[in-house]
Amino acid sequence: MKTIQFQGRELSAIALGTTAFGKRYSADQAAEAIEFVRSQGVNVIDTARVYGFDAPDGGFGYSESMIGRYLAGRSDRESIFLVTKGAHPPMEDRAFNRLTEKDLRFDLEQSLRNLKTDYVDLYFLHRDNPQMDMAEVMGTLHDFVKKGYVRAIGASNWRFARIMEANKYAAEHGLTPFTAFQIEWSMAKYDESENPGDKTQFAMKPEEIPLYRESGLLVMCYTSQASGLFSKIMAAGPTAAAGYDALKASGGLKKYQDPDNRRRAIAVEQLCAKYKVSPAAIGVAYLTGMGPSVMPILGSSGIAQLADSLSAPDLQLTEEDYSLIEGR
């Protein structure tokens, strides 16, 4: 499997996402999923304190607790690169500022307890908030790193300019900078303006891609398969065009309403035939080929979907393939 060098660690270029732990995965199934991806060469596990809040009998930390159950008593903790996120605003008020020292310390303490570990390899702020106190936030995160609770820090759903602002402050005050970023990014054409329910959740903009490539930041991509959009299109009809039309008629496109996704689906169909792989494998290759530090996070409803996404992890798309997908 392709790898990424990050702060002295060799990471798989693909991460396991765990938003479904507790909703579609029981604790035993979660452990089975972790074992499966590790057998395929994946050593990065991504979670968050908020994951599982809406699971049956769940709550904040539910996904983390399932990972903690897996980690408990294991002797190979160092072989897993563990990522979690904190300081998510309340579900009923996404504009509420939880980027305070009190909230940050509370969330990290809870995450470490749930994960049954004394450190996380990479800790993300789950959302941005313009009301945050930069000195308070960056100072608190720096303290986490100094005390060994966290080995690196990142920002999830921040715009590039905000990350640079934070890192400029960190450099000027001798504090730990952000070295990683999470954002919604997939092969599908999508803009967060189509997601009016959460103004704190951002999608990658084409004009930002060169900025991230030049920054050296690790970019972790969530919803990297566009919720299975292209696989659903291929399954919905005898051709990609017919499948797209059928999915659109049934309301199955959801937030991926941009009409260019029809053309992209036809391009994906051609590449599946060219490489003899699935749409999911093309979706993974689309992101891992975007740069040396771009890492798709694989969500799934079961191991069969994980296996599909991991069926060709070393596939490398050509520049002509990208032009075909993007209509250049």
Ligand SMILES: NC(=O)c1ccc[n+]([C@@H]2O[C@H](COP(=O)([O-])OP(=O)(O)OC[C@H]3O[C@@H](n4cnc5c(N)ncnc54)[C@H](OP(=O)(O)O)[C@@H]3O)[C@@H](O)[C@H]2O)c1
Second form
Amino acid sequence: MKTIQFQGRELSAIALGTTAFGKRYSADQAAEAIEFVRSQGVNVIDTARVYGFDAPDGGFGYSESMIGRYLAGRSDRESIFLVTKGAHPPMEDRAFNRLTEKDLRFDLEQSLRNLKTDYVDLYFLHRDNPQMDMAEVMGTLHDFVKKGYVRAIGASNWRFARIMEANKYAAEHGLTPFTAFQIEWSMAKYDESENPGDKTQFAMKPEEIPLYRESGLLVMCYTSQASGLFSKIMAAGPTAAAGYDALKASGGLKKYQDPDNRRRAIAVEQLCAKYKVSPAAIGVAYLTGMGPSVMPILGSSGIAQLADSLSAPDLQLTEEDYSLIEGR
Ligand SMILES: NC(=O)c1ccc[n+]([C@@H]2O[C@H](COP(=O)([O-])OP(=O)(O)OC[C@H]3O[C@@H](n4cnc5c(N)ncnc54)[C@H](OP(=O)(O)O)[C@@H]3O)[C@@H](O)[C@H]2O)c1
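Condition change, the form predicted alone to the form predicted in complex with this ligand:
Starting with the chain above, the whole complex follows.
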């Protein structure tokens, strides 16, 4: 599998996502999923303190605890690059500012306890908040790094300009900068500003892509399979066009109603035939080919989907393939 160099570590170019741990995976199945992806060369696991909040019998820390159960007593913790996130606003009030020293310390402490480890490799702020105090947040994160609780810091759902603002502040004050970024990004056309959902979640904007490429930041992409959009389109009809129309009629397109996704699905169908791979494999290649530090995080509702998404991890799309997908 392709790798990404990050602060002296060699990371797999694909990460395991874990929002489904506790919802679609029992603790045993979660351990099996981790073992499976590791056998395929994946060494990055992405979680967050809030994951599991919507699981039956779950709650905050549920996903992390399943990973902690897997890690407990293992001697190979160092071979896993463990990513978690904190300071998520309350679910019922996403505008509420939890980017405070008190909340950051509380969340990290809980995460370390859940994960049964004394450090995380990469710690993300899960959301931005314009009311946050830059000195308080960057100072607290720097303290986490200095104390060894966290080896690198990242910003999730921040706009590029905000990350640059924070890193300028860090450089001027001798503090640790953000070296990673996490955002929604997939092969589907999607503009979060046109969707009513959670206003604290951001999707990649085409004009930001070159900025990230130049920045050298590690870019982790969530909802990287567009919730399985292209796989579901292909499964819904004999052709991509028919599948798109059938999925649209059944309400299955959800937030991906953009008509360009019908054209993209037809392009994906052609690329699946060209490379003899699945739509999910094309979706992974679309992102890993976007730059040397772009890492899709795989969501799934079972190991068969993970196996499918990981079935051609080194596939490289050509410029013509990108033009076909994006309609350039
Ligand atoms: N930083 C953030 O704010 C943030 C937000 C969201 C997620 N994340 C992270 O990113 C990870 C991935 O996000 P996500 O779960 O939204 O991603 P995703 O990969 O787009 O979506 C997962 C869903 O897509 C479908 N799917 C995935 N692979 C498939 C395949 N090969 N064939 C058919 N369907 C497939 C499944 O849908 P069905 O369940 O319908 O089968 C699965 O539940 C999460 O687990 C989490 O670690 C971070």
